[in-house]
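Just the one chain here, laid out as structure tokens, in the form predicted alone.
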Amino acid sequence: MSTFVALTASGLAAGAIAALAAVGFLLTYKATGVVNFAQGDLITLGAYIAIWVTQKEGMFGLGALDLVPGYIVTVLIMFAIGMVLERLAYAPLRGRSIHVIVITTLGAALVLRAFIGLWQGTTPKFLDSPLRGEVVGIAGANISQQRVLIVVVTIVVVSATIALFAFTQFGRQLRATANDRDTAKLCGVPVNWLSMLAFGLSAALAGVAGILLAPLGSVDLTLGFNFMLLGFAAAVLGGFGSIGGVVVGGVAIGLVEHLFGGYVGRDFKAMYPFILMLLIIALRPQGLFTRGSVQRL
């Protein structure tokens, strides 16, 4: 049973990531139709530059911040450099081919892991928690508080992101811009800035991700590429469709990916997710939470 619990807090807390990851996608998707395949390296700069915020001299050498206000920082910056990412990496190519954008954004990706390495260099550095690696005991099996928090924290965000969908004339006029978007520009909807505030948001969540992530472990180079591939596979099992979609299929993703590996088979624990989504694509190919074909935008 403790084990069982144990893979169980682990696989919820790697899904919650995925999730993140996955809403991300989603974002970028409904605002422009493009898949940006730099979200992982934007976990990973998260991470990086919360340790620059919160450690030694701080930003530029004013001193470090404590935890909480340096994470709350990180967020608005990531919520800057995601805005300024679409005017570099999408608003140049707008109209163009699909492809060619999302080549782009994996380009964008690959510059963002060069600009990393020459400023924090590629020896893994560690970014202090609030928790400070407790643990709470939950029917036998020692779960860090750190997963507690992520899937904690994954929840507000994710609820705040619905309500901003549900409630808000950005989530309405994204709404209408995934439906149509040169209706949506015709009836006054701002698309050209409302792609910028999709890629700051998509951002500001990989920033979150990345600071919930890094606690965990060692903070290199590669940290979000993993969870990149697990957020693409969230949102494809999700359809593209719906951010409660997309999070159930991130959950889902962390859930195989730790219970199969604990039970199955450790050494193939990363494919698992993989062969998940394989089979969904094959038995059902526009995803678990959309109906009839998913709409190109």
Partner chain sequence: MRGQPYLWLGLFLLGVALYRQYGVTGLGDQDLINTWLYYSVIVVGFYLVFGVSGQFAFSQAAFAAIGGYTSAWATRIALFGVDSFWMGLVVGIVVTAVIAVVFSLLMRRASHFYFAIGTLGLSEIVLVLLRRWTEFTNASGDTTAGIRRASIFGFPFDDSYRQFWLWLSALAVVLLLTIWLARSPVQREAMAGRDQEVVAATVGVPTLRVRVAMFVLGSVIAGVAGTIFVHTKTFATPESFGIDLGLGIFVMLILGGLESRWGPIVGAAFYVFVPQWLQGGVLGIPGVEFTVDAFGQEHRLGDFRDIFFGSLLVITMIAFPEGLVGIGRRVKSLLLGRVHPAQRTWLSDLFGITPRKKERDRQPPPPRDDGRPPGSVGAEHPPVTGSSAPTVEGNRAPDPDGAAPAVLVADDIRVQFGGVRAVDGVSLSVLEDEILGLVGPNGSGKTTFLNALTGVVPASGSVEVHGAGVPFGKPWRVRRLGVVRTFQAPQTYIHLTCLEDVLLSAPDRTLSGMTAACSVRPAMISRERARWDDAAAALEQVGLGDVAEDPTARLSYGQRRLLELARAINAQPRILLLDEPSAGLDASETEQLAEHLRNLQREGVSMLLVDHKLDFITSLCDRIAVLELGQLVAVGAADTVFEDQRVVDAYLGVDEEDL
Second form
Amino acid sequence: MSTFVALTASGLAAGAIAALAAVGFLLTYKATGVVNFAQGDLITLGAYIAIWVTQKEGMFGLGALDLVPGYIVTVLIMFAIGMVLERLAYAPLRGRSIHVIVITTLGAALVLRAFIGLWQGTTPKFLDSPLRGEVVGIAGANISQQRVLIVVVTIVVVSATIALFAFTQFGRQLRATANDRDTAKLCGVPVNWLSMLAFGLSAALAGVAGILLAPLGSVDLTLGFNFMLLGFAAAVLGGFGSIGGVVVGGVAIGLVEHLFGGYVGRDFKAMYPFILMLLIIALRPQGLFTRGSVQRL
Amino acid sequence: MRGQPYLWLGLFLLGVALYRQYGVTGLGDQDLINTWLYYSVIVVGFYLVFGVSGQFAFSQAAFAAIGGYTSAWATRIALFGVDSFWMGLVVGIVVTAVIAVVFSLLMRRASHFYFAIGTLGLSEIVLVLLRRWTEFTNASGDTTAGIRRASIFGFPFDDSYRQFWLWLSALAVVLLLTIWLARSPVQREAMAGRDQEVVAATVGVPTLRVRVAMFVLGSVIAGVAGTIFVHTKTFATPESFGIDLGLGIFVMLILGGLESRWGPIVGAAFYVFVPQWLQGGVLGIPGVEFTVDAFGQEHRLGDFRDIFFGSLLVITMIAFPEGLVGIGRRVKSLLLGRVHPAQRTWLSDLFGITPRKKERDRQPPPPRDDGRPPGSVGAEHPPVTGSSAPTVEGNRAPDPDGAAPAVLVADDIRVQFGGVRAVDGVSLSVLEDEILGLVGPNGSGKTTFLNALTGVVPASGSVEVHGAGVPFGKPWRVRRLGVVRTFQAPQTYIHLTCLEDVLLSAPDRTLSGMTAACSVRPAMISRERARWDDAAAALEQVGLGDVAEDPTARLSYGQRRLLELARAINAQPRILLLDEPSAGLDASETEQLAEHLRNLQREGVSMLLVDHKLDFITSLCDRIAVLELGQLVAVGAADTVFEDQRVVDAYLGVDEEDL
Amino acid sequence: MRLKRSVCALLAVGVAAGATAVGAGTAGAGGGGAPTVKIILLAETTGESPAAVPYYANGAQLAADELGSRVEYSRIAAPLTPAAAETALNQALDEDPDAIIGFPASSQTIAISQRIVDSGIPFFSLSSGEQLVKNGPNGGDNIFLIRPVDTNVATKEAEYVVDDLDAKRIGMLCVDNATGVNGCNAAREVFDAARGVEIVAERTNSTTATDLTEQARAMDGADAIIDFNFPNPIGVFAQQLIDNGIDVPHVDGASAGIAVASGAVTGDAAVNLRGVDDCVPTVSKSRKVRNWVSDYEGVSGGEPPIYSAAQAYDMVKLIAAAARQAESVAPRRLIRTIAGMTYNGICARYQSDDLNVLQHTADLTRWNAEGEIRVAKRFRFAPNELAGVVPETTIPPTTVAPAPPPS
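Show the form predicted in complex with the partner chain, please, because up to now only the form predicted alone has appeared in this conversation.
The complete assembly is shown below, putting the previous chain first.
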């Protein structure tokens, strides 16, 4: 029983990170129609920036910040990086074919990763957390509080994102742009500004994911890539549209890997999320939670 | 250059072979060349998958791994009692092909991102299996060692100098395949499916089959490369086929240029040799080092490899999306003072004549009665030619009793988008040899009705063509029954010439597949020539003979309309569905169009004509049907239907400015 | 982000093979009558690939800078796959070096060992797979193992678990590559042979794992855990063991030091953890080693002076010393000299045994709750410690196989 609980917690935490990654690229997808393949490396970058800000001399030798202020500064920096990324790698290509833009994000991913390697080196680093080493006992299983924090923060962040979409001017404009960019532009929606905001928010979410993920182990250049892949799987399960669906998708793949994979065919559990994803694409491409048929992506 | 691909291929192979013979300085140098050839083979496969067929796949490296490891396994356990390299190669190809087919069919409803994500998922699954399934890989740690050395007829490829020949042969075969495909219907059909899948499907291109075939071919090429790779190295690790290679394959194709078969080769050369030059000093000059002090560490230029390639990828996409080959072409046309590079189709190159010249001394096309799909028009009607006399007399009077048999019967067609009933229970029949007009205000569901009939949107109800039921959602089935349509906004394929565009709709599809392109080439080419004659004639008929070899992207709006018409004529339809063919045409062009349509009617083509120009409609149509809000309001003779008050209310009263 | 560009002419590195007469033994004399020895390092460094580490390049470069004209040092980037390693090796051989130091991963060296043996050039392997010892399936006269044989180390670790920790119930975790598989195989043999010892769980993990809950919980009931892993999973695993109340000694290999140094392992997890490093330069009391540490830190840009850096440094120095002693860089002379000499380096006292293994010590390391390292025990490996290997006294003639001309 306690193993079941512990594995469920692992699955939920992994699913939460995947969901954060997925919501991150869903934002840019909705605003610009582009899936950002650099999302994984943005997650890695977020973790490294947090390390940079909170350790040794801090950023630009200004002194190390405490953890929580450091996290906030990191998310702000990531937001700015996202906006810059939009200007550098996406804006010059607006109106070009989707393939072109996606390949550009691949290029951006390569540059990001190599840059981090030169900047921070390849020796693993560590990002501390205020909850380090703390555990909470649930039904005989000790769950690290960091994992609980991951789930809680994800719930908060995703709820905020959903609210942002549903109740704010930004959300309405974003939905309008997602529907029909040209018409939205004609109606006075500041589409350029909007896509910069979306990239910024998306990168900020990647930063949050990186900050949450990093204290579980140590940080190296491959940190974010796997979770980007899991995020893709989560997005596919959720139907690549609704944020709620993506979250459920994330939880599903987290549980498939850690809970199901904890009992059945352990050695191969890393591939279960992707098998599930392929099955969904084959049998129900509109996702698990979307009714009716949706236009193919 | 386009005209002599075989010559260029021969020169290229000769050049590489000569370089190896006289230019190679040592084993390391030879290894680099072999690596370049290896990458070239994989990336040429990717060129077919992504460049030609537009499938966004990350799976090349995974298929290389599947081919290589399967072959290693087969030779290790001596499958079928033999352990020869050939057997391994064949088993590798078969397994790769089977997995590619299954995967491609599973992904048939996915495109763009879903497909890309699906292939990423496949790569992850393959990597996990390679790391963990040691019964299959026979790996100790992560290395599978002792793989059988490649040998052919007892000739072992046991050092890099010998392995070169194996790689060069593989690249030669693969390049030859790309030439064959380019000089056959396959490539244009793949490109049509890539750029305009719906349009291609409605003129009869089996888009799914072409897509799957291209994916499988590209993946099998990767599998062959992987097989040769493991059997020349005699060891394998999963990391050799990891994400680095996957991304590298992308980088190579994009840098080299994804619109040419030489792109992969140039891109792979760039990817392999440039970092070497950067490592060994500036531009390969030993002793001249360019160092950069970054983050307190001194770095050589070679240390920035990934930043270099990543930035190049971004810059390429922004500034010169055709890649290095494209730049080369631009420079060449600049030097030669040509604004547009030659855009001749391979057929013109092959026959050495342009369609116009050909038109003058044209032979009647050879009889084509074999292998035709039942119900297509050629069997009953003579092919449409520019000089053909009217075969059916005059414009007949409408047949109000419905005595003429119905050729197309649509019953209770419904299409729903979310909560909107775009087409709400429409039943309508097109009678033999008639032109049936379909009018209605904007948004009344006319185009959606056509989309439903041609299987482009999901619908319910039933459609029968000549008594045969047509399933929804299968455009090519509709096409096979002789139903052809045009589109509201002219849809052309910007990467094809007008001639190729029209060729796509040829009713005779014999010998147009991949197998024919790679086996019975003379027969395939003679078929192509016949199709080419028809297409040229159709273009001539609508007055586009002069621009037959121009890319469709260069046509004016009116010309694109005519091109659509030529495509429809060339399709030799029995039933033609026209969606606002006169939109955007001036009075004389509209009159020309009407003339073409009357000719077609005389030749026995029934038509359903959606349009807004009332005089155009009334002058052409025998009967007119009126749609409003997805429902049929009235059907009647052209001269009486507009007297119906409901029609006046629904149509004329509401949307006058449209007329 | 200070970007200073400087074009500087280094020593001529890439003299085209065969073009010049830098033939064996005929090279121009450097300082003190010793011949200039041409050394090539085959390893990637930071920036060349995401997996590359800077230690080898930094250490070797430091030694080369100190030796000045006595060595002609260059580095060729050898990506971590065996196929890329083969290309790098062939490129190196094209440049006609006198000695090669290479390949961090044993899979690289093992896969192309035949080519290395055929070349006859002294090759110093940065990895220490058992197969590479002289007379081993992938070994040769000219292949020297810098480090103690990895399965020997694994065996010593397992014996430590059984004898020193007196553990009866043991949990095992193996990463899914050569490190994990070979290490666990060697350890399992020890446990199977020991009386009253039981393996309670054996699990695997991937190098990128970020959650090892299942694996950690499976260790419940073990007296000690032995783990052959990569730095990141060690950090995850050590913490999750503590989280799940499994507060027992946790013995790992060389990656443990990197994991602790990163800060990922502290507190009880660090106290429980044991690692094995070939040497720990930072805790040495020797003045020579401490000077080296400060020299290294001056050029490494903040990267820690770990054993790999020291070994790469030592090897360049050792080769130069051998060349001076032999007064020649002819491969046979060099190999014979190295086989017979003793060299006191930063990391260890190197002396070749009959298996061509140069180093025979390793340090078991422990940490306090703050992550400060100390050496808890020194493992000593007797020369020729692989059982059943017949010592070979004569060195058969090996020649530099000239690359066959293209034909």
